[in-house]
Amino acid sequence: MKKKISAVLLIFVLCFAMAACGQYVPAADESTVTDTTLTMATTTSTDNTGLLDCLQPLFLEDTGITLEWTAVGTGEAIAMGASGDVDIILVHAKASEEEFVASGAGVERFPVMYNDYIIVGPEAENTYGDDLESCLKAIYDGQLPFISRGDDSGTHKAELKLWKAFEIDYAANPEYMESGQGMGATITMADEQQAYCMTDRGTWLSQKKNADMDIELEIVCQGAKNLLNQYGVIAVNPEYHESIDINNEAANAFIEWICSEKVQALIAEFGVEEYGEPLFFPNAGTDN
């Protein structure tokens, strides 16, 4: 592996309760849809998690439409969206979202929900609250291990730019290191290693919960405001790619089905029964 040279959970409120939502109803369109296979890039988190494994059924049974899906880190998911490769983007990491919308290779980012990032840590050294500054610090100046995914996935831009906000020159701990891979295999690696990690909650969460795995390091930092994690929709535009078949239709269909209110209740209730809260906050509709 490559080195470089280098308590309570952030207050969410559910907007939406299960006995205020009606039946999904398809838009007019949707009958139109000739091709019913939806071919999606999305990020790790939403595949660890369960969370599409869930979903997809109840896409099927009320649309007709088949989703397929290919978990990777961000970047390379916009890179899938910008070659044609699939025909909608489901990723977190906003600004790298509005540069792939503003290229022209996607039509339009929609919110769909959100979580947080924590940093986690061996369960004998300090916890640091909701005081992300020092939390980096300690680990820097200490020159503690701490694995990155290294994957420019949107847990790594934002690991990246929260070292760059606080100052950090974090390529001089020489005990920084790049697992180059998903968020599961990167907290089993920083559990082997006992070293620290920056994790989204939902894959925390499942990979804690799993007796297999037997984890043993904690949150030692969470709540801090800027460790908020959204989650954006993007169909990918077929007009950028003429001569590639984008299944828009099927795209649109996910889009409004995801944003609705039936399914943005379901997501504010998954996890909830297994893990005692929800791995995700459904946002749709707003500007994040």
Contents of the next structure:
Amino acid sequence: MKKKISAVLLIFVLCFAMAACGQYVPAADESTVTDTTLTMATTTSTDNTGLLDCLQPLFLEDTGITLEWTAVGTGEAIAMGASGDVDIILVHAKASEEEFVASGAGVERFPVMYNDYIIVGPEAENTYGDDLESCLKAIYDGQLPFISRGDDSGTHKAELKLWKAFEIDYAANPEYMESGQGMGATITMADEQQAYCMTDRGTWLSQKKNADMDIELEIVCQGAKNLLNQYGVIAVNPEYHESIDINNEAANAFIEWICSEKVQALIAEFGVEEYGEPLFFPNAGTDN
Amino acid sequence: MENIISWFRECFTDEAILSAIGVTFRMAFFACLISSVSGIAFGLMLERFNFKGKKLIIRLNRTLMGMPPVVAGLVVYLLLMRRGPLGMLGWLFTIKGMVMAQCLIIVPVMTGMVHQHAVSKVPAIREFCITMGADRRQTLWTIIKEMRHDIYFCVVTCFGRSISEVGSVMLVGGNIKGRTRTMTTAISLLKSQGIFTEGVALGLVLLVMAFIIQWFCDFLQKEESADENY
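Having looked at the form predicted on its own, could you now put up the form predicted together with its partner chain?
Up next: the whole complex, starting with the chain shown before.
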């Protein structure tokens, strides 16, 4: 008898719980429907440095649009744009970006800002100054360990372009390795292996500051002209994906917002307080 | 169809893919061998001996059976890093390190499974052996012989776990092309590059290989039980 009563009670409790859930769900739905959300695919560097974390609340305040992003490699980010999984992409590989627009998948490319790449390694700071060629040649000739991203990301593409520019057969170096991972993981790996690697300055500074273990590598080469790294923002073309709902309005609002003088000034200041130097240099309207 | 066949042909002549397959199996073989031997020993020992705190150990082992691979990977990474306690071994970003991380994941699974099977089977076998006047070594041998089907199953399960694991292998191995890149980390890399078709195809290769191994083990087992029936 006791068992029966408790079973009936249990069923009642469950019913109440379900009813409570049922009432709660539509309330939650309403609140999400009124807000618009912009989904963006971007590269790990904008996420790792915290730039988007800083911009997101300001964008929400100014436009009422919630920015959501997924940080992946440039290759994947562009693929996500091409398949209509996101509304906008913010990446840094000019050639691939132009291809993306030419294919019709993207509307137009707008340059936003740039940062620069540096070569880090287990040597004294600025061993090679801004002489990129002698730095890369030294790595190749001495068969020094070099860890490449090897993941088809913007940084990886830029690195391959540099080897090519100086006509160095990087693959012939037996100590040339491909990690196939993100920038942060690759820096940690290079530090572990006392190897060289090419990184963007933003990820490097934040990694050096935030990592639990001191990073013993130093910047061995910086400031060369071909180490500049241009970011572009492209809205995904809504006409390219007829069956998918692309939030083109929000994407355009974001492009206009990030290229505005006010936000460009914010980008120029970003990181100065924390690292003593800016991580990104705004240049909307111009290009590298 | 022709496309698929030509892709598979390409895949088995591509050096990078072959090396990923090689690394996967080398790692899985050693991880499986080490964890099988120690897992069987621990499992049988747990059944055989009674001691204070045994229940606690069994409970701890069950907890470890559910340990997320990335946690195991992180622990092994911290041990093996240059400034870590085992840094002088230089095992980080090598297959040895990956095997170590995998053993940390698989030994508890093996121990738990063997122990579970042993608890339900061994007492009867042991009683029988004692009645027949067998000594300790003979008893142990009979137990292992009688339990070989269960052990087969445990080993195959662990091998499957080993080749399918990605979290710890990525952390400890570093996914270095041609050295520590396994099929699973290669798939995860292909996905991050937005190359889905090759990722899926590589996943199929992995599944087919798992199937072949499974089938081979089944075959061995059947062969043996057929012998017994005569």
